[in-house]
Amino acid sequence: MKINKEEILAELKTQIDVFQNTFKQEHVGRVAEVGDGIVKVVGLDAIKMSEMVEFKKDEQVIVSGVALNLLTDGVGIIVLGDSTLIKEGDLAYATGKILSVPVGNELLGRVVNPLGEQLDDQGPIKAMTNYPVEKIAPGVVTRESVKNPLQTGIKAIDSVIPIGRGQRELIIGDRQTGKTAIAIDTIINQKDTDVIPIYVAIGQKESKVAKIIVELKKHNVMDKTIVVLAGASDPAALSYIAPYAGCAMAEYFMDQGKDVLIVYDDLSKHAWAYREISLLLRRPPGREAYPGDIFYLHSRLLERSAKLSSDFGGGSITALPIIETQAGDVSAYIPTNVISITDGQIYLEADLFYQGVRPALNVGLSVSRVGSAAQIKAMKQVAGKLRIDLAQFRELEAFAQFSSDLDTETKKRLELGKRLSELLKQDQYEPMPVTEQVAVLYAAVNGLLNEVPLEKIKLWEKGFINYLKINGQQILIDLSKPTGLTAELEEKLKQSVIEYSQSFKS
């Protein structure tokens, strides 16, 4: 067989022309230790903090993780999934990407995990944008003072401890005192507003979250809400990431100039998850076995909630973090940390809850550091006296138990306090528009309910609101105006109360 030199050269030339260099550089390490959701990898010398790491088998990613401990003899990685799929000696690939989550309108009405992956049955999420999970909070220059109210629909809160858009208001109390109920009622109350609610469930039972989703659907607010779920059965790493992921989703809308309400339920479990991770990563424990940076864990999260000035889009994130106390101890480590970071707290008391006061709000210990700046003018005028009257009633009530002979003034104050307390009771999933709140509180604060028997106060309230909707629609409209409660409007409202009370008696 004769070899044709020209043919071989031509073939070699063609091969060289079409040859593509498929060489790629990869930063690869090897698993040295694995267990309890933590992996120690050697060989990833150039990896960054919070960088994503992929564990592959046969070129397929089986599970991913995040670098959290950068040591001289290896890298500590938390696994965002099932760590039992990883074996000693497996390869770990650094991606060069910082942990980020999908954000955007595509997430509205969806239930997702902290990585932005679907947990509902509505198909995959096709979000076009990704935001980093960790982000530096807005600076002082970009913010403005909180002054626009965020109505919760709960009389006791909107009147005495108002919340503004961009505020961080802590909900604190023992287990089973109605902390989540307040947060969910606030979300339901945003149904007809432009506020986008995000509910972050951290280490919660899936059955509890399923019930919450049913309620949100029933009240037609789920379509504009995002639920981020790190369930009780999920790895601690997902509970640790969940609030930051929820905050990243909120920041997308804030950057569009929109207002967001985010609920972190709850940060006690978040701190527990971080403590678990830190101890497994062999970080030195401090007070109550928490790591030294536990304060920074929550401060860097909650400082991302802000009201941006109009020069920076004017959007806002309002945060309602929840903290669970043990036997009412607000001086424990995590509660005091979060109290010092937030702009006030709603303190729920177990004793009040068992007495039938719902929401079980302790008016003396609860506070809003924004105050009446976040109230409409009519509410400001009506609620001014309310806090003092309630605080005085609580003191007098304790004192009156030991005294049988009371003067007329004390009896009068006690009767007023009882009526105010009764009026501030509210059923779950029944938020009330702020103008209706002003109308009923005006009647109580000005002593117009003194003739109504205590046990019939709730019945009177229900009837009076229906009466106003039919006969005093204009009064309700005028109460929401910036002019507030003018002398003329007050006279009309007073007349309505007197007229209805007379018909209620008969």
The other form holds:
Amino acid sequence: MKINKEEILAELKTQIDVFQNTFKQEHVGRVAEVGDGIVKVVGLDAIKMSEMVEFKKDEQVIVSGVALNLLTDGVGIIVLGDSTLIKEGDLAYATGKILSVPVGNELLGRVVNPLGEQLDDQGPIKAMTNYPVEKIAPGVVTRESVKNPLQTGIKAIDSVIPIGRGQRELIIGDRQTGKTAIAIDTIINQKDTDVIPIYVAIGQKESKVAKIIVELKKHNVMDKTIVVLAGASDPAALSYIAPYAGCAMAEYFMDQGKDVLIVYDDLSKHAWAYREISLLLRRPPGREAYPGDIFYLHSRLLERSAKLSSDFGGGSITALPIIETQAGDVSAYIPTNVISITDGQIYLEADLFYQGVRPALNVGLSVSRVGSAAQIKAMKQVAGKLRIDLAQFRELEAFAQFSSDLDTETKKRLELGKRLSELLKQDQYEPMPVTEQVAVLYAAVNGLLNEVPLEKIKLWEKGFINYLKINGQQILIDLSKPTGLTAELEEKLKQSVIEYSQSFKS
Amino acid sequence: MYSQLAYAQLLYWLSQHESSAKIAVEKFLLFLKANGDEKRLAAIVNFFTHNHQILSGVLESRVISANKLDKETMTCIKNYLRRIIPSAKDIILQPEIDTNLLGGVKILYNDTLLDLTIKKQLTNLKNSLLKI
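Next up, can you give the form predicted together with its partner chain of this protein, since the form predicted alone came first?
Let us now look at the entire complex, which starts with that chain.
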């Protein structure tokens, strides 16, 4: 439809005529000090805690901030942007609002900063709704217990440390042990599910996040993912609000009854950013120079991840916070804080990583407090024996190093344990559907792989999966049913394993 | 902990109600010592000196306009401020010129800004058109 110039001018005139000239009192303060991302403002006596403040030039907002320190002689404000744009004597305008971010389907497939502004090249975000960044967590009455599985696609996790929708499962380990890899594989595995992934990068290198986005696009999952980025070169204030902004975006979908997976990568850097801000605001330092409310920083964030009851929509937020330890010290301040908040931890060890065990999961120290409530029936049936076998293997492994003369039973357990450990290894970016996991683990725990040489286990696994996809599709479909591994299904699966193993041998 | 303003207000009150400056200052120093805030004396005295007018109920207001305002307009503004802040004993207007405002006036007093400039109205109009 072509609209001519006169029509546009007439419409503009109408809009101007109906425009109501109003003015209101604005509460302002004067900038007394600015530096290091912190502004001290004199005045603003009526400002409230966490209220948003704007700094303007020629009536345009140049940067905004949040009031975090209400002092007797001024207000301490953290700047959510470039503080070099502010100078002493500038006016700070109170907005009367708390910080909120745009939320909605418009953010799916986008890369945004913690204020919800675009960082990719797909145009401005046109969200219709805003959610507050800070929000009280759902109460006890609105929740229900975690019972639906969130499949990560990683055998070692889905079998031994299962995660449910609405759970908080910590991923903890030293640098370069595969923490982010586990989180990204979990996101990739949600490609054909109804789960909406959100990846919050806190203080990360932008090159690392760029690589992650490339991988997500390659596996066709970026279209339904939101990436919230507060990079290493961004102010500490943005790193501080990034996880809360991501959580607000997740809450929008949870309120609609959808399931969300949110990854916080990583909360160690989040704690550092908050420490930096608190010290600059002259708050008294506590242990390791962290402020006194460092526990509350993470507890109020992670409590917002929940499984809502069906009366409240039935949505959920599953959180995978990541913590980086130094030299494997899980008893340090921040790691112990977050371990006590979450519903379990996935512990990654550098030693295992260098031995070639990847993912470098220490199955003995890792735990999921939700447990088998978050597993399909077939996996529950297989995983129980797997845990016991792995535990026995770990006990015997150390013993076997010093003993030359072992009985048959011990040797058998060691061989089984070695095959289980080999089978639990998995390549990056290759998440496996849970039914395929059940099939291969069934073969291993029932001793059907004892004849397969250890170094050919991975090859056998690949071949068996392909064999099942061609000749045993129905088995894979039946494994996902609530009836689980029935006697009949078990017999069919066993026959498939035997048939394939025979052809593999030849 | 009392703010600088609270201490300055106390010192001003003592200066108005005590028979001599010596007694007023002595009482003030005793109060300061009782609260353990002797170290803040220099900052409080500095605040008292610079804000004496505010403490004595005099309202200072910056009036920023695009052009010089005549006496009648200034009187109007003074009367308006007297109406909305009845507690002010006296009102001192400090005129400033900023040609970027195009027209109208901006009044800044205490923590409050009243922006009645044409520039502000044009910005509001632009924002309302953009929302359509």
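Throughout, rigid core stands for the largest set of C-alpha atoms superposing within 1.5 Å between the two forms. Numbering follows the first chain given and starts at 1. In this text, all values refer to a predicted model and were calculated from it rather than measured experimentally.
A movement of the C-alpha atom of Glu491 falling short of 2 angstroms is seen between these two forms when the two forms are aligned on their rigid core. On core superposition, Ile16 has its C-alpha offset by 19.7 angstrom between these two forms.
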